[in-house]
Structures are given as structure tokens and as C-alpha cells.
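Only one chain comes next, encoded as C-alpha cells, the form predicted on its own.
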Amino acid sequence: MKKKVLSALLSVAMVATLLTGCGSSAKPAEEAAAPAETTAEAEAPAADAEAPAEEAAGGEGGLVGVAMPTKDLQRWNQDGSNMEAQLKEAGYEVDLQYASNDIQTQVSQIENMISNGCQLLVIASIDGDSLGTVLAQAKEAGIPVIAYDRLIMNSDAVTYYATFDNYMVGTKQGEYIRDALDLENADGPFNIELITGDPGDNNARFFFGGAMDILQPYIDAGKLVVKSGQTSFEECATANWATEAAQSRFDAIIASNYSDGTKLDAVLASNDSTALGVANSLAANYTGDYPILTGQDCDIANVKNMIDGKQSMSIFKDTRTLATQVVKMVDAIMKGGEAPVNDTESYDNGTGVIPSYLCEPVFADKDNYKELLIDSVYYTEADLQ
């Protein structure tokens, strides 16, 4: 399903949708996703277990188990550091586990969870198709599951679903490259390269079907042209978000289509550690004026590259907002209710539509990062020196 999301939003217009925490816009049926990964790991934000404005409710208490894939991703620190201070703020005791992107290490920490008692488990699975047999465990226990951030396929074991909306991500980058081109207006051809997220995100091909359903009607009238040629999401993906793979990738695109000094204009990347990666390559490869580059999670190097001139934006999905409404449904559900959901037809796991609640990015830029970002207390001025 196509979407025709407003083109990209004002400065004051991001800030009161940040401020409004999660939205309610329903996604794509054609395949589920997850959030995209962010750059390699970086000191904590200021306030990154600080809720925000609006509290979860009080727990009654009971072992809450969440799986995380990684800490070698800032994003995911800030995941687990966030779920965590909530919930044991609302009256919940925690058993938080990282799995370092290994999918049995993930798949035993969730077996030891069950055993030891968890009443509910949270997980942000590192492949949505590796967990079937060990989440089986959990339904035969009687265990709630909540996928976080990435929708965890083909499990019936799976109750709910809680993300960001990741097609609306990728519209949002899709529809910046064609302000910022005025590709409307202007006569171009204009030159763009791709790069997308891990094939085992489910995420991946949400942020690059949005961004592409904006993109591709000037892919197919010349007014954009891929160099390289590499235009599916195949061609374009990158193992686990690395930004190793996608500096790799991109070096090699650079030697074969801009050495001899041919204009690089617009580089769509689906995240922030793939956006990193592009941006190395250029800073080693490339003499031109630098492309308008997109990005996602806003870390702290990526911050740091847009103040500099060298990233253009990058979608900015607090994760404290996340964390709140997961904790919301934790505590319905612990309470023997239903949990709050915006969204009951988008995300079928292959065993069904998964109720979901979806929260809504924003993007950010130069020009409002400090109302996004320092305003509302999420990174320090220090942080992005």
C-alpha cells in the first residue's frame, strides 16, 4: 500500500509532534518491520532513562524479562537503559539482556527468562525468523510477548507489537531528497545512490519501500539517476546496519561512478550507521561538494556530522516515548487488561495481523536539532561537542 505522507514538517510543527509522543497513523500490510539500528556505540545521552512528560502507569509488580540484540549500537543502549528505569519505576522488577547481535545468545537468554519466572517478556529480536521454538516455550507457559521495535515473524506466540512508524520513516527521508532537490521544479538529472539495513530487519524493507514509493517516479522519468544501477533493496542492503559494510559499499560505488569528478547529488540511507559509513567513504574518496545525505536514530556522531556540514538530516524517534508506551501496555497486560494499541490491520507476522501501537518520528536537521534534541533534555550541548 502507498502512502502520501505531508511533505516535510516546520520546525515548531516537529516539536509539538515530539512533545505529543506517539501518533497513530496506520502502516503498510505488505510486510512487517522493525526500527533500524543506529551507528556504532556512543556515550549514553544525558537523559536517556528519563521519561518523558508523561508518566507510565504504576505496576503491580512481577519480573519483567527484555531482550535486546545489541550494545554495540547506541540506539539499543538507549533502548534497554530506558525500558529498564521505567519499568522499574512503575513497580516492576527487570531482567534486561543483550545479546550481541547472536541469535542463539538471544535465543538462550529467552529460554533462561521463562525459567526463571518472567511474568512478560519485551523483545527487540535480532532476526524476526529465528525465535519460533523458543517463543512456543513461552505461549505453552501462559507468557505474553511484546515485540519491540521489530516484528517477530511467523510466531503465534507473539500478543503485541510496538514500534515507530517505519513506513512513514522512510517517506519522511524520501520526501526531504525531493524538497531539497526541488525535484518538482528543477530540470536535474540529478545524481542518487541507495543504502538500506540488514535483510533480517523486517524494518529494512519498510524504510526503503517508504522512502522508495516518494523516490522512484523520478528514478523512472531520469529527473533522479542511480550511477551505480544497484536499485533493489537486495542490491542496496547492508549486514547488521555496519558501518564497516556500508563504508565498503560504498567506496567501491564511488571508484566505479565519481572518481573522475562526477557530481554525487543525493545518498538515501535508511540509518544513521549506514549514513556514517557513507559519509567516511566520502571523506576518504570523494572531492566534490558534499550530497544531501539522510540518515535515522540520531546519534551522537551523526549529530555531530550534520552540525558539520556532512549529514543533512536524520529522523529523530525518542526512544523515551517508546519505552513509556511499552510500559503502558506491560502494565495493562500484568493487570490482566488489554494493552493499548492505534494500530489492528497493518503488521501480520505471517500468522496474523499483531495489534500494534505505533509512536511517530520526526526529522531533524541543522536548523531545529537543538529543539529536538537539547531542548528537550535528551542529549547535553557537551554531548555533541
Contents of the next structure:
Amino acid sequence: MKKKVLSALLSVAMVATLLTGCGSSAKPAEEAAAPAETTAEAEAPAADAEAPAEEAAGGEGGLVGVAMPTKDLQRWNQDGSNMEAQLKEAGYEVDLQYASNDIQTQVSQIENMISNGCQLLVIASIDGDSLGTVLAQAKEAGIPVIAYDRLIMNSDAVTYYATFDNYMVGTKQGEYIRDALDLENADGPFNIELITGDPGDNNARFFFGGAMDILQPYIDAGKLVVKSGQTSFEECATANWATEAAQSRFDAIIASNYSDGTKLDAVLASNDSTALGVANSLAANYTGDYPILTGQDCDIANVKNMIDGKQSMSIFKDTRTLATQVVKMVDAIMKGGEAPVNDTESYDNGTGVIPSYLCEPVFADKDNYKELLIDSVYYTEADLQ
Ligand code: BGC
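For comparison with the form predicted on its own, please write out the form predicted in complex with beta-D-glucopyranose.
Full complex below, order starting with the chain above.
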């Protein structure tokens, strides 16, 4: 059954490719940029250009599959609902799925999207290395793939990548710690501990790498001391970015290094779910002043902690901005064009550089959160009570 649908899709895609004359391009980006839908639209270019949204209203723009990793983390719920709302507004039908952080579930969801006739896939992967086989099917069926937020590795089916500048997220966190401790001028030494994300998430290495590019020179100079001795990415990683895993690793670090009153000055946490684990562990086990603690996402629990002085900063990645950008990319591809990108160097997924659009992350703390989060109607005051 699945095979039949696949081969039907394949023939449609091949016909479309012939009609639009894109068959000779070697690059997956361009090859995949001419889904079946395009052909009909290409016949009425003027109307396309003038009123795409109205024309496509009611899902006539085509079916787009959106695969999100989990509902457990606030941000992915926002990403999913923003994508769904904005795609629908642009006239597309949407198949939105969450996979409970289970790789096999995500693979099955994508298989279903392909067999149900999705014409484009937007995927925030759970494990960037586990989608090769299912995406080979997508490629065979001529379905373009946009990697959403997290790069999908080692698959030549990935057409585009849209994300926030992940390296910049890390450098902003490192710079925050550098400036808060005044590392340029103060003598120190200061004690710091490090915690990052899931090893299967390519972003985690960018976050950690960006932060360590700022902090490592101070560690080398002895101004920053990591008493646990855990400084490599692998030692600092947190499976699935889970709060509980972060918390139990921190319980052990505090028990071995800071239970005798030794001061912990700073914690680099790559995101909010891990920062929450650190904050929980500190509340339960640490008696000194709260250390500087970084984060990312501006999740509600963490913004509340910022207001209460239990987390120093977070990185605001407005999921509405990313969704808007991805909808622009979807729209361009579905109309047979090329998606807008602003980076063609940074993200090599093992099969070559994937053309990317990087949105800019913004630094947030208790002084600017109102302007960033409430004035922009990302949250209401009541959300943060
Ligand atoms: C995202 C972060 C998020 C983390 C955990 C990363 O890929 O970029 O925003 O905190 O995953 O879900």
C-alpha cells in the first residue's frame, strides 16, 4: 500500500520535474524544489505573485508535514503551534506531529507523512543521525525537507536548514559569565561548572563550543576553575536535555565539591531545561549564594526563576520569528523557487553544507524580560505569576 502511494508520488514528482525543467540539477536543494504542486501554480504566475495566501486559502497550497520532537518542553509546543497557525494562514494544510522524544515514533510519523501525500516536510529531529533511511524515501518521492532548529545529519535529503544562530547562543552565554564575573579585571579564581545538552542534537555542540570559545582561555589561565574536572562535551552532556538528568548530575557535583561551603560562582547551562535541573539541585543541596546561571529559551518556569534571582539570564529565541521564516521558505519551495537563506557556510551535515537561514538570538534577563516577552505579547503578565 505504502509502496503504491510512494510510486504514485514518485511519478507525479517526475512529471513535475520534467514539466518544470529542473531535472538536471545535481543539488538536492534545487532538485527537490519542484514538487508536483508547483506545476499548476507556475501556469498562473501573476496571480501567484499577487495573492498567494487568498488563492491558497483552505489548504489548497498543499499538505505540509511538521514533525516536532516532544510536547514535554514548552518551546516545541510553541514552535509547533506557531508553525501550524502560520502555515494555515498562508493557505497550507498541516499535519503536525509530536514524537514524545522517541526516535522510532518520529520515524513512523515521517513515514506516514510521506505515504499520506505531504509535499514538503519540516522536521525538528530528536536524534539528528537517525532519519537517514526515512528521508531517503522522502528524497525518492521528490519531497523537499527543511531541518527545523536542529540539523539532520548525514542525509542528502535535507534541502534547507532554518534555525537560530546556535554558535551565537553559546557565545552570548559565555560572554554573560565573563562580564558578570568581570574576568578581564578580577583576580579570581572563580569556581564554575558546565552542563550542556543531548549528544544526538547537533545544536548542543554549537552551544557548548560557542560558550567554551569565550570561557576556555580563562580556564587555561586558572581564573576559572572547574572543580568537578568535567569539561569535555561528553562529560557535560545531558541525555534528552532532561531536567531530572541535569539535576542528578548536579546533585553529585555538589556533594563531591561544594558541600563543605566551597563557593560555586557560576554555572554554564546550555538551555532552560538543564538550568532548571541545576536550580532544583542548588535549592536542595547548596547553602551559599546562588551562582550565576545561564539558560536558553525563556521557558516560563525559568523566567519566573530569573525574576526570583534563581537564574541570571536566558536566551530568547522567538519561535514566531523562526516559524515566519520557515513559512517563507515553504512558500518559496512550494511555488517552485529557492528558499531565502543567509548562511551557506556554517552547517555541514556530513553530505555537504546545507543552505541555512539563521535567526538572531537575543539575550534576556530580569531587566529586559518585560520588554522582550510581555510587550511583544509572547507571554502575558499572568503567565509569569
Ligand atoms: C534547541 C533548544 C532547546 C533544546 C532542548 C535544542 O535543539 O535549540 O532551544 O532548549 O533543543 O529541547
